[in-house]
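Below sits a lone chain in structure tokens, taken as the form predicted alone.
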Amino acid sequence: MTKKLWGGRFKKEIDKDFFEFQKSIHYDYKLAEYDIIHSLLHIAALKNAGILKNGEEKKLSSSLKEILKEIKKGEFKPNFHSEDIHTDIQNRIEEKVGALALKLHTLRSRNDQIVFDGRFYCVEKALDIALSLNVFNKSLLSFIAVPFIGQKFIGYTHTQRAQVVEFVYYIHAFSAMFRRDLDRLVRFIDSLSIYVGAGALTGTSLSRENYNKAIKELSYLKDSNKINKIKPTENPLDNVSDRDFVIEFLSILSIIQMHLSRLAEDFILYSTKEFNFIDLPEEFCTGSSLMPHKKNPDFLELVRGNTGKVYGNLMSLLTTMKGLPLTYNRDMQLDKEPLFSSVEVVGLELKVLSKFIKGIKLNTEVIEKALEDETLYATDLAEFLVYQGVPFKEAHTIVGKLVRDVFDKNKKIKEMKDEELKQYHHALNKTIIQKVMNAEYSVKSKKTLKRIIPR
């Protein structure tokens, strides 16, 4: 075991099995960069308060920056025997500057560090996810930009053929979902502050001015929009006990994952032999170890399957936080693994999907054959009768009987003679049927649509 940030009150050494059970270094090392920023801010505030001399602050600051460089270069190797990342960094500083490191933790608590690190992580990762989501959405829209303008497709309700749509509107429906997700992420980032100075739960004797000055002095560490989010704590009791921001982020990630899963399910369904509307890129599919003919949509299935994990991460934290008394409780340590898990899952899915979407091909001949299904135009025919003065309920019944009869007689409406059609309504004839019951007419007759020009 390594040195701990606590222990003076205890006579006995911590049980070794319990120590392994309760330590968090194996996952919270991912917060090292943010913990360094907190320490740099804190020692600057201590200097501003006269607790640290300029030389002491510079020496501590220099050693912290050395570790920060390791992190940015990808050379940082946490000591997995430490209790947590806060202890690990404290011990590293002590190795570098000796007894001066004992002043690093003056007037602060891990409770403050933990929530500072978590908030900073959420700001950065929400921004990363937003950028990845934007790239993916652009890939989605580029996919339909030129090749499929004017391509008709089949819209479904209840997984049954419903009406004709343009393929660009079908894809744009998913794009609209992801635009809403992007808006949620932007609102989340804009609303999330990063607090410092909460102490264990009641604040510290360092003034707000000490911290505000420290924040300005360290503005070089990150781009200004992130540093500007840092501010002295407003209610430290709420600050150290709040995990709403993690729950909100996990909620947004769950909604994104839901939309990715819906897209995955559609593409899986439409790539089956039963539909055969789309052909998936081979480099994102796998074969069977037994059946030589198989081309399995494994990537899409894993996206769909990951939804359980992402939802579970949200539910696990909601359950953990239920009924916790104020303020900090060790239960809250368990917020990190669900958070890290969802961020990594969604981030990687978006990265791969941006490449995947470019390789999808439409089987237009199959789609055109499916568009010959006359039931797709039943609603258009009923609407035509409405414009001839027929009440809609009556028009609905007329067309319903017509469709039922051709099913029973194994006939096609377009093959019926004028006299047969007029038995259903005098306005019906072969010319009208040919005009109304086709994909082009069906699409053009919809006036409420906003015209989409893919880019």
Ligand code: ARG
Second form
Amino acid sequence: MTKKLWGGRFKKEIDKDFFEFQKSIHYDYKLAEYDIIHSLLHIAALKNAGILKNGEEKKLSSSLKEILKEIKKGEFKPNFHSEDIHTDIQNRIEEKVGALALKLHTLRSRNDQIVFDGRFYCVEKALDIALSLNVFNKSLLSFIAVPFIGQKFIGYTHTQRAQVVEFVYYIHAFSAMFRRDLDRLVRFIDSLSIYVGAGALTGTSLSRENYNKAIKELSYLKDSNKINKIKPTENPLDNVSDRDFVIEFLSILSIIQMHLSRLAEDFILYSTKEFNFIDLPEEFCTGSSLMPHKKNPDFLELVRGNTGKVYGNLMSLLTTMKGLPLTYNRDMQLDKEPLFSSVEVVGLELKVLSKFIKGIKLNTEVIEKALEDETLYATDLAEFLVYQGVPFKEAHTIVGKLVRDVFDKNKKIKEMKDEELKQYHHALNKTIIQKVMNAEYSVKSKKTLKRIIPR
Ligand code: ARG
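Right, the form predicted alone is done; let's see the coordinates for the form predicted in complex with this ligand.
Let's see the whole complex now, leading with the same chain.
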């Protein structure tokens, strides 16, 4: 147990097991960089208010920046005996500058620090996820859509063969989901402010000008657009008690995860021997320890499976926050692990998926064979009859009966003679069947589609 940021009013030492139970350093050390930015801003505001002398502020600032350097180089090693990251940094500064460090925590609270750190973390990570999502989405289009322009595919509803689609549109449907996710992330980042000056809950005696000046002068963030996000608090009570931004981020991550899981499920299904439409890259599959022939889609299964964790993280925080009285309550410390977990899971999935997608092979021969299934064109035939003046409901019945009959007689519509076809409707004949019941006609007849990629 290291030195704590509190204790004066206590007669007894904290119970060792309780100390271990309540500490957060083993996960909140990830916020070290943002915590130092908060400290840099804070000491500048204290200087502006005349509480710190210029020289004192400089001394504190250079020791804070030394730690910042360690963090940037990946050399920062948190002391896991500390209570939390705020305490850990305070203790380090004490080691560096001695008694002067006791002024660092003037007029501020960890309640204010932690929400500053959390908001900063969310902005940075939302940006990272948005960039990875963009890379992945581009890979999706350039590696498995563009090379297959013109390729027809089977569209399913209820996992039953439905109608023919262009493969590009099938892939683009996923891309459209990820596009929406990207827009959601951008809106989220745009809407997020990072507040300072809440104190424990009622604000501080430093003025807004003290803070504004400090923000403007923060050289560490001078060239970053994040500096515009930092503002003096608007309502400190709300500020220290608000975790909406974490919930919002977790819900965006949950939607992304849901989309990734749906993509994973389709690819798992289509890579089975039963479908055999795609081959998965071997480097992302594993074998069985018992069955020598197996090539299992473990990566995709883990993506699908992670949905439990990511949804769980959202539910966990929603439940933690339910019914909490204003303002800060220690319960809120428990927002960190779910947040870090979802960020890590989705980030890793996107990273691996961007590579995975490049190795997927389309079994075009198998797909072409499947496209010979005449039922895929039943709707096209009914639509053809509509253009001959037949009411759709009647056309539906005619084609339904035709499909049922060939099914019962184990025949093919394309093998039927003109006389047979005419019994269903006088406009039907062999030539019409050839023309209408083919993949090219089927996709060309769909005029509502916006051409996403030129033919
Ligand atoms: N570790 C705390 C958290 O993550 C920081 C705030 C602690 N404040 C307090 N009064 N104990 O929320």
